[in-house]
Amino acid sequence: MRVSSLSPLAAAMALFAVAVFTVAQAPPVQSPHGDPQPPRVFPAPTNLKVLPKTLTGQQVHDIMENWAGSLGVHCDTCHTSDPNNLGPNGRPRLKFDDDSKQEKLTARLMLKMTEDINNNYVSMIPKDKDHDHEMEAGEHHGLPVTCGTCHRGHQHPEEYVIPKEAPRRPEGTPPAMPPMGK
């Protein structure tokens, strides 16, 4: 058995050509009077601690709109913003790279927590018998873990309850008795 796990870079690339793909596939960004925009350009980031430092802004990004959409959160969740600094719509910019909010270090902590998931439990699942190719390296025998599997689009994830399932047999009916041993 060939067991193989996702480095930090395969995930992010992945996550990247899943957002290129989208981006690919959406419309032209238009202006209120329907001319076409010109795409946006991201600064290439500063103070990455735990994704690649060899992302491009873009990148960073496309993997920050997939977290913020799996916790249902905006950016100035985790990101302070600068009073001094007003964007074209008259709304302070956002300080990147400012470690100051508790949530940015708790999201840095998360990410360490889904890689070791994914690295060394998600990728030693064994394969599953319908699937009888060999698997090529970074490839995952389950499915990975991400935001989203326990958040659900919430930036508390909801507590689980075990739904109550429904009786075996009809109400008032004594359960079976056990076998009797010989």
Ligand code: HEC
Second form
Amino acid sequence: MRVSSLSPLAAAMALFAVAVFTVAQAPPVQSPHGDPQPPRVFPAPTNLKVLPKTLTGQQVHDIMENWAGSLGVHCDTCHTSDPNNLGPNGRPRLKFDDDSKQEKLTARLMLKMTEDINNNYVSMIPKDKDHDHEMEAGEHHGLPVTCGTCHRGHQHPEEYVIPKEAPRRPEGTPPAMPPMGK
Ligand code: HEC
Ligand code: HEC
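Return one more block: the form predicted together with the ligand, after the form predicted alone shown previously.
What follows is the whole complex; the chain from before opens it.
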């Protein structure tokens, strides 16, 4: 019935899909930092030892973007490049399944540690009396610990220096009191 009136729309959508596909398939642009960019296809992982092996390539990629951002690094901080496999930009592609970088092995330890902290410690903190809402089963008391909790955009977490202007005061002391113990 409305097939003829729908088909221009369908054609437009098909064109749009092709355009999106073409953009998605375009050769990766070199980043301003000069790091080799990963290929824009996300094959299923073959060498997961800590992350669930059922993750799709896209899911692994999303986690990796999160880690890189949390540490303020690029993919090649943890992944080796393969000089025999050049990408479209002429730069070596990264060998994501390769385990020869110490940073990758450390990241595996970090992931296990973070899961341990959340599963065996953060989840044990009793419910906050100020929080009236019912806790769902398995719900964490507060924020789970993530890579970013400690790393905060740094490959090596920065030392926390206690600010001099923020004295610890006894419970109930008005904030306006002069610093104690000075
Ligand atoms: C902080 C270190 C670190 C950074 C940064 C990092 N990765 Fe990873 N990556 C890992 C670790 C560790 C694994 C293996 C996880 C496991 O064993 O469960 C991994 C696994 C992978 C895999 C799966 C490989 C396979 O076949 O098993 C892909 C793909 C991948 N990373 C892509 C990326 C991309 C793309 C980036 C940049 C956006 C990136 N990684 C940044 C540490 C890192
Ligand atoms: C509880 C705090 C904490 C959490 C959570 C944490 N890290 Fe770390 N991470 C550290 C500390 C401390 C070091 C060692 C200090 C250093 O390397 O200067 C470190 C070191 C590393 C290193 C080695 C850096 C290097 O150049 O050798 C990598 C890689 C790393 N962490 C990745 C991760 C990832 C990925 C996560 C999340 C899955 C994570 N970390 C979660 C505290 C943490």
